Every structure is written in structure tokens, then in C-alpha cells.
Amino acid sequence: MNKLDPLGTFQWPELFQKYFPNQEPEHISNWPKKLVEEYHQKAIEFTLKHAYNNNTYYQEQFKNHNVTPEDFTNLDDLEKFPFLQKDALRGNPWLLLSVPKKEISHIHMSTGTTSQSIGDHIYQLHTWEEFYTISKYIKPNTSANIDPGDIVIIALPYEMSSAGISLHRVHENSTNSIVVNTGKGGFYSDPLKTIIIMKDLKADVILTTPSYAMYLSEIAEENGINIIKDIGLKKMWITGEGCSNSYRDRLQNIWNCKVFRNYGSLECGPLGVECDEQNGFHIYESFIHMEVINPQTGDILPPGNIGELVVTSLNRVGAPLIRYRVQDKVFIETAPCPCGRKTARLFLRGRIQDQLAVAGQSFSPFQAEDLLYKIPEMGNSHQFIFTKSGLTLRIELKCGIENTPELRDKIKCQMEYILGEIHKIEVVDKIPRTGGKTVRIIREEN
């Protein structure tokens, strides 16, 4: 009997028993590349056979592309297999079910940010055993770890989304920290209550989204709470939304602590985590295999090239993902990180649908945001609004900064260096805050 398996009934997946015999989650980050590739080949081989033998959708897709699991003999063979498109999952909660339904213990539903209409949400199915392994092996293998006994605030959604409850479970099971579920955006999740809890308990760490971390700092200031003296965070983890380096730098200055990014998705679960170098996401290679493709042709791109992320799950039996197109724009760096870990690193450039197209050119929203928050007069929120007239940049200014034509011209000139022609700079007192995902890109062209 142990903390992870209080009933003494849990069986680790066979491949985990072979490649992680001591159940050490940090182990894979120090493996030689050849051993990682061997493990991925065996895990993908198992996944292809399991899906083909137990799921009608995968059987049909494989047959339509004239492939069988036996056609996979090395990692390069994975490109023979069809992609799994996000649209195939919409409104089909049981599409990927590959075990008897009674073996599924938990279902997460998408928050609806990419849903097109009622009934087209995406669902994530997990067996009980998968939750055990994720809880054990998701522990960040970085020097930015959460320490035993730390007071950890989970200011992420607990309803619908997988974010809050998943990370709650992880830190209860694998970091020996003290977890506090304040939530974010729910009925009881008032931001002032969260700040009061952090102050009363002297929180060490918070896990939240970038925009909500900023919002909490504003609520604290409005209520006379000095977040540095009255709370004194040791570190912050942000996830759930993209974030540029300069926005992260602003959070670090405001909260006076290091801020680390965590990357994942509803369908794929955990994907990557930053280390103290804050230079790319160390990929969770115990759980997933990644490819980067040309989104137009589907061809695999070599490391260092920007393209669309494709994920194949490893050791996932409830609803395995095979070549799932995540619709995020990324590139992968295979050179060792200065921190010494050997795992490949992923660099995120935003969702493909959120790329900023101005005058025929495409730009990463993070690239534009990074420049924007380097402007000293810039406040804490912004929106890119596309209309028939062109791009409007809606912004807040820092408290005490006067909204003058000269300042708007200065901001317009600096941002046009990246974005090309900007129709208008619109300065507002306050862009509405929300407990949900912050919408930075608004399209009103139609």
C-alpha cells in the first residue's frame, strides 16, 4: 500500500515496468537519445496494435490508407499512418474509446474556446491506471520544481476543463506539496477570495493562467494588499494561455518571483514544461511522441523548422491519440538545454488560427505581444481587432500615463515594425477581465 495506490491494486503498464523499473519520473530526461527512440518505437508499436484491434474508427482509417500496425518497423514509418483531425473528435465523445466503457474512470470536456456550434465539444477519456501514471510521471523534471511542504494555489478551472483537477491530483500525488483549490472563473472563485487565501496561508506557489495572474495582482492593489510583502511567492507556474517573454517578465517584476510556463492540451494532456533556463518546454517524452509537419502538405519537417504540432500518445489505452494534429504552431530544438537535461525542447508560436495576418504576411501573436509589452507606457492588457478597415490595436496604458496623439503615434510606429500597417491605436481605460480564457484576437471582418 502506498500514497499512489492506497488499495494496493494498481498495475503499472508493461512498457513502464520495463523502461522505468524503479518508477523514477526523472529518469527519462537523462537517457541517451537512442534509448528514448527505442522506448518510443516500442510504445508506438503497442499503441498502433491496441488501437487497430480495439477501435472501429482506427481500423477504418488504417484500411483507407492501406496500412496495418505491421507496417510500423521504425519511427520513420509513423508518417505512413493517417492524421487524426480535431474535427473528427467534435461531438463524438466515444470515437476513440479502445477499452470497455466500464474501464473509463474520468472524462474531461473541452471548455468550448474552439467549438463551432452546440454539440461539437471534444472529450478526453482516461482509465484509472492512466491517471495513476500521469500523476506519477507528470512531475516536472526541472530545477524549478515545487518543493515538499510548499503551499500550492491551483487557480485554474475545475469545472469542464481538465486543468484544475489534473494539476491538483498531480501535486497531491507527486510533489508532497499542500494543495489549495481556489479555482478560476467558477461560482465561488472570486479573485479577491483567492488573494485573501494566498495572504492568510502565505502561499509559496500559484498555478494559473498568465492573464489571471495579472488580474490577481490588480485586485490585490485595489484592496491595499502588497503581494510581495503580504504573500511573497517563491515561484509561479502559468498555463492554459500563450504568453510572450515580455509579458512573463512583467509578471515576474510585479510578483517578484520567477514565472515558469507549462504547456498542455485537453486532448493530449501534459506536453512540456520549462526549467530554470526559461528557454523552451522540455517535452514529456515518457507520455508522448511529437512530430512537426508542414500544415499545408502534411510533410514532416526537420528540427528547428516551424510547423504544426502532431502528437502520438504513449501507453494510453482508454482513448489513444495517433498522429493528432494539435493546431499549434511550434518548432523543436534537439540540442541539449544549458540546464543539462537531454530531452528535446518545444517552442510555441501560438495557435494556427490565431496567427496575425496583416497585408498578406503572417505573424505569431507572441512576437507582436513581446514587442508591445516592452513599450514602457503599455498597461496590462491588449486586443488585436481585425475589421474591414484593417487592424485595430486596443490597449490600456499604465496608470498615470496620458493618452496623447504623440504616444499613440509612437506605439503605432513601433508595432508597425512587426505588423506592417495598423489602422488604428485605440486606448481604453480598462479591457474587461474574465475568469475564462482571455481573448486577445477578435475578428470582425465579416
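Note that the structure is predicted; figures quoted are calculated from it, not measured. Residue numbers count along the first chain shown, from 1. Here, rigid core means the biggest group of C-alpha atoms that superpose within 1.5 Å across both forms. What changes on going to the form predicted in complex with the partner chain:
Relative to the superposed core, G379 undergoes a Cα shift of 2 Å or more between the two forms. After superposition on the rigid core, the Cα atom of K388 is displaced by 2 Å or more between the two forms. When the rigid core is held fixed, the Cα atom of P100 travels less than 2 angstroms between the two forms.
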Second form
Amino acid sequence: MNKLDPLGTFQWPELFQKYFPNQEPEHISNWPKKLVEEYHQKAIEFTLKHAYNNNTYYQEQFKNHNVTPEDFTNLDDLEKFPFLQKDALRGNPWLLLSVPKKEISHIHMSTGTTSQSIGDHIYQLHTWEEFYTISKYIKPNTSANIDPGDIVIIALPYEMSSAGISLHRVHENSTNSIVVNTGKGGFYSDPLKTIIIMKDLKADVILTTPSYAMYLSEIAEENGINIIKDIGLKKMWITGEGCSNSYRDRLQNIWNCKVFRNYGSLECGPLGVECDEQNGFHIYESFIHMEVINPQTGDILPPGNIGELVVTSLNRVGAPLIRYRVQDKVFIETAPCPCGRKTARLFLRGRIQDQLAVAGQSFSPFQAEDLLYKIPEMGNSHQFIFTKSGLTLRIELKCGIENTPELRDKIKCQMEYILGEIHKIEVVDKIPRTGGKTVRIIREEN
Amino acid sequence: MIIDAHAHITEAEYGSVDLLVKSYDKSGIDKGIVVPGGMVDVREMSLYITGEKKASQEIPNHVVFDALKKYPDRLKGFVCINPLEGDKALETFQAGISAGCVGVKLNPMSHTFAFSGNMLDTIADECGQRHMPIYSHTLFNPGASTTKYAEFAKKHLNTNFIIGHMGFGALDTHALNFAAKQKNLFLETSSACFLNLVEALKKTGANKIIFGTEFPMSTSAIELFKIDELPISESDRNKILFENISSLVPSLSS
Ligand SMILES: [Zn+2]
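Okay, that one was the form predicted on its own. Can I see the form predicted in complex with the partner chain too?
Next comes the full complex, and the chain you just saw is listed first.
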């Protein structure tokens, strides 16, 4: 039964009916490649026509590139069509509107990581029908899946950004679990309250950010709640922030459950989720089409090459995305996953804006984080501070570990393996927890 | 006279000391310097690079200590130290000296450290006072690069440093340039490609090049063949095959 359509009167879109007659798009992970391609071709054909006929921006862009939807006869033809750039969306809420405005039922807005000032915010428009179907399309068919009746705590921001409310919808409408929203506003929930709710309801699953999951475990400990005995999560989904393997290992040990990364973006919505192998995101192939391009030339790269992710939405009508450049560095693995699913897997190789540089050498903060949390004396929080004298690494030590010059020297020696040069290791008792988006990078160069 | 300046020995049969000595006999190698192997199973090397397997953090120095007892006339040993182990690193160093080791082996890949910090400085100074060279390979990582190794060597001019396998990758130009410039920096030949040797000779001359085998990854015969192929004089060949390492490790001459 569909909770949002108890009478069964909802009119599913034509393509959905044709390809997913049993309303189980997650089964695309078992489809032969040919059928996936056929579905993608039909869905892109539909999206191109819909956008061209209903949106002046796309119409102009297509004309400038001398293409019409008729030029799309197979998947390879997609490369004839122009890219959609992130900057075009900034401060242009209605740019992609492709239905009468009154059909839009919800607008998401960027969380502020890249949008800071007036005129550079990004908005995403959705129709009710879309929401209704999207939540079906992105039901994960991996062991990250959530069972009917599971108590699912959503400790993510609900204010404007998409992660909290869209995952809320997925689980309410699609996995038939019992959703408890503890997130609020631009900040996360009151942590103690969330822990109490989790204990009272015996929560099965939590959806949150890695740093907030750590924060919750600390608050529980401070208040005498044993998260393993008193709550006993079945699994955890993390999203919103990058997370190294070693930090994830710590979360898995602390919460005594498997932790699955989730990958998505405001503009594209959910893009993939991990399976038991925890090795790459199984792509939601029922919902999006992916290409990987050389960011300099725009040429499509064969599978396995690292490049920039480009996304085309397959079932969105309110504001469809056509060849949207996500600005994330990725590669796609088409070889079957050891878990048995046939869907391609996406590997994130860093958001282009995340790369940092020390003494002219660039590094990924998550690669450094991975090494940092393997150090046994290391506590559960850190910050990279860029000062005029160089990089300061501010860390907490594990409870009971003494802060000695020898230990700082050792940590410096180990972290310089990846960072090349560290100006100072600064040990503090506690890096303040914000309850909001965690700040790991601080710039004090001026 | 031929001396192999770099061989690994393992507890496992594929890299046992008996096998090594047998290969020395076959190829006419007189002596060798052994370091502990087996922290990574080199038969599955790529799995460690991709992260599918994790290097053991226990250093099997005892394999070297035992080998020195078994073949006192044929073998010398380098003790492997992880500078991140704090006081334990110094204890390991002392244990190595007690067991007769004549140099220090570093393994920045398995132990993930940079060529920096007080512990490495202490070890390098101790090595200098005892005429014990330091041997390490260099990596692509910013803190364990050839450049950082050369900087480390520059800080300790009384200590000799050997760049394993002539540096990082197929042909490490930095390694050749640093070895040409810095008096206390040497290049070890095992696994290095032939052109690398030719270029090194041009830049550093034979005085900076030291023959090694990288047993059990390679064999004595294969590595010796590279040296035989070099268009050099008999005296230069002798420098590479035993004189250079003998001047770094005085006890090899006794
Ligand atoms: Zn899988």
C-alpha cells in the first residue's frame, strides 16, 4: 500500500507505468544493461521534448547549439546538447521552470556552502507529482534499505535545503518506515532531545551527518545513556559532509552498526547510496542519467576515467536538469559489484572546491582525515587552520591521553606524510560543537 | 668481490634467508645486507597499494637478528624502525645494535610517516655517531617525497643516506640530482630500470651508486645483469658492486 495514495487513485506518469508496472523502480538494479539503456533513452527523449516545449531558457540554449529534441535518437546523441552550468542557476529561481508556476508545490534552496551573498542562491522547483514519484525512484535496493516499521530518525536540516525533507518523503512514502523528524531550521536538532527520543522510541535508523552522529554519541555519554544498549541502531545513513573511511570506522564502532554513505546534491537530489561492500555509491539509475566529462574540453570520458560529473534528470518535469555540471570529481565503475547488483557505481574523488593546498601541494581534506583518525591517541574532532605561518592542525585527544611534546611531534610526523608541512599541532580540550554544519577548515591568512 | 646492499628476508618460505644465501652462491655474491620483510606480502603487492590489504605494523626484526646468527660471515643487517612508536622506536634501535645491525631501514609507506620530527632527528644523529647509514625508499606523498628525504639528509651531514631503488617511480630525476649534489646521499640500484642507471652514472658518477637485489622481488642474477650491461670501467664496476657500500658500512671490509 502507498501511504500517500491510500485509495490508489494516483495517476503514475506514462513512462513509470511502462517500465515499473509494479511500482518497484529499485529493481532496475537487476535489469540487463540493454533495458536500462532503453529506459534512459526514452526518459531523456521525454525530458528534452518537455524542456524544449515548455522552457524558454532551454529553447534558446538548444537553438544556440543548433539542436532540437529530434536530434536525439540514441544515448550517444546526448553529447550534442549544451551543458547547464551552476552559475546560470544562481539568483535565477525560475530559470528552469517548465510547468505552469501553480503546479510547483515545493521549492528547495541551497544550504549556503557555496551561496553566500544576495543573488547567488540556487533554487530547485518540484511538482507534487514529482515528489510523489521521486520517492519511489530512489528507494535504495541495497542493504542500506530501511524496512517497513523501522523507526527512522531524520536529524538533518529541514529549513529550505533538500536533504532532510526529501529523505523524509522517501521513507514516509516508499520504505513504509516510521519517520521521526528531529531536525529543524538551518541547524540540527537539540542533541540531547534527539538522544532521548531515540532511546524512548528505540530508534532503528538515523539519517544525519557524520560529525553530528559523533556529537550525539558524546551527548549520550555525558548524560549516562548507553547508545548500544539503550538505543541499538540497526544502521545509519550519513550525508551532507564528506567522510573518510577511518572516521566512518569510528562511527561504526561507537554506534555498533553499519554506516552507509549517501551521495546527492541540492540541484540533483539523491544520486546514490552504498551497499554492504561500502565501496562506491550504487547510482539511482531509475532517476538520473550520468556522464563523466573532461572539465576542460567537455568531452565525454569512457567509464573508469576521473572527470566532472554531469547529470540529466529522467523524471522531473517542474524544473528538469539537462546535462547539469555538478562540479564534483568522480569516476564510474561499470563492472558488477561483489554484492551482485548490476547498477554502475560512482566513486567520489572530491568536490572540486574542497581541494586544499599546503606549500603549493594540493591535498584532499578527506585523505588527511582518513590518516588522522587512524591515530589511536586521536580524539573525535579536528580543524585545519590556514595561518600566515602555515597550516595549524587543531585536534582533540582521546579521553585519558596526555598531551606531551613527544605525542605532538609524533602526530606531526605522521600527518606530514600527507600534508607535507605542518606549522603546528595544537591540542585543545574541546573544539566547540556547533550543532550545525561542522567547520573543519578555517582561514586566518590575513 | 660482490656485496648486495639490499635484500629482504621473511619468515615465509618465499623470502627465507636460506633461499637468499643459495641465490648468492649461485650468482657469486659474497655478502649481503638484509632487512626485515613480510610487513607486506610482496606477492600481493598491489592489494596493499589499493588498500584492500593492510600492512602489518609489527616489524619482524627478529628474522634479521636470527639470520645474522646463522650466517655471521655472509650477512649484515639493518634494523627497521617506526619513528611513530616513540620510546619503543629507540628500544628497537638499541636491540638492533645489540644484535649486530649496521644500519637503519625506514618504511614510510607501511608506517605512514614523513621524513620529519624529533624522533627521526634523534635516530639520524645516533646513526651518524655510529657510522650507520639510513636506507629508505621515497614516495609520491608530500611528506615522504624524494625532496623531503634529501632535506632530511641535509640536516644530518654526518650520516649517510641511501635512496632505495634510486627513488620514486621509473626514473626519479630529483633523486639523481640530489645524489649528485649532496655528499651524504647515495642511490641503490635494485628494481631501477636500466636507463635510470645510465642517467645516474652521467649525473653522479659511479661513486654514488650502490648495488642491491631487492630479494625476493628480484633475483641476484637479474640485478647483476644490469650492472654487467653498463658500459663502464672495471674500477667503476667495483665501486658499484662493493666499494661504495663498504665505505658506508666499515665492518663489511673486515
Ligand atoms: Zn554493491
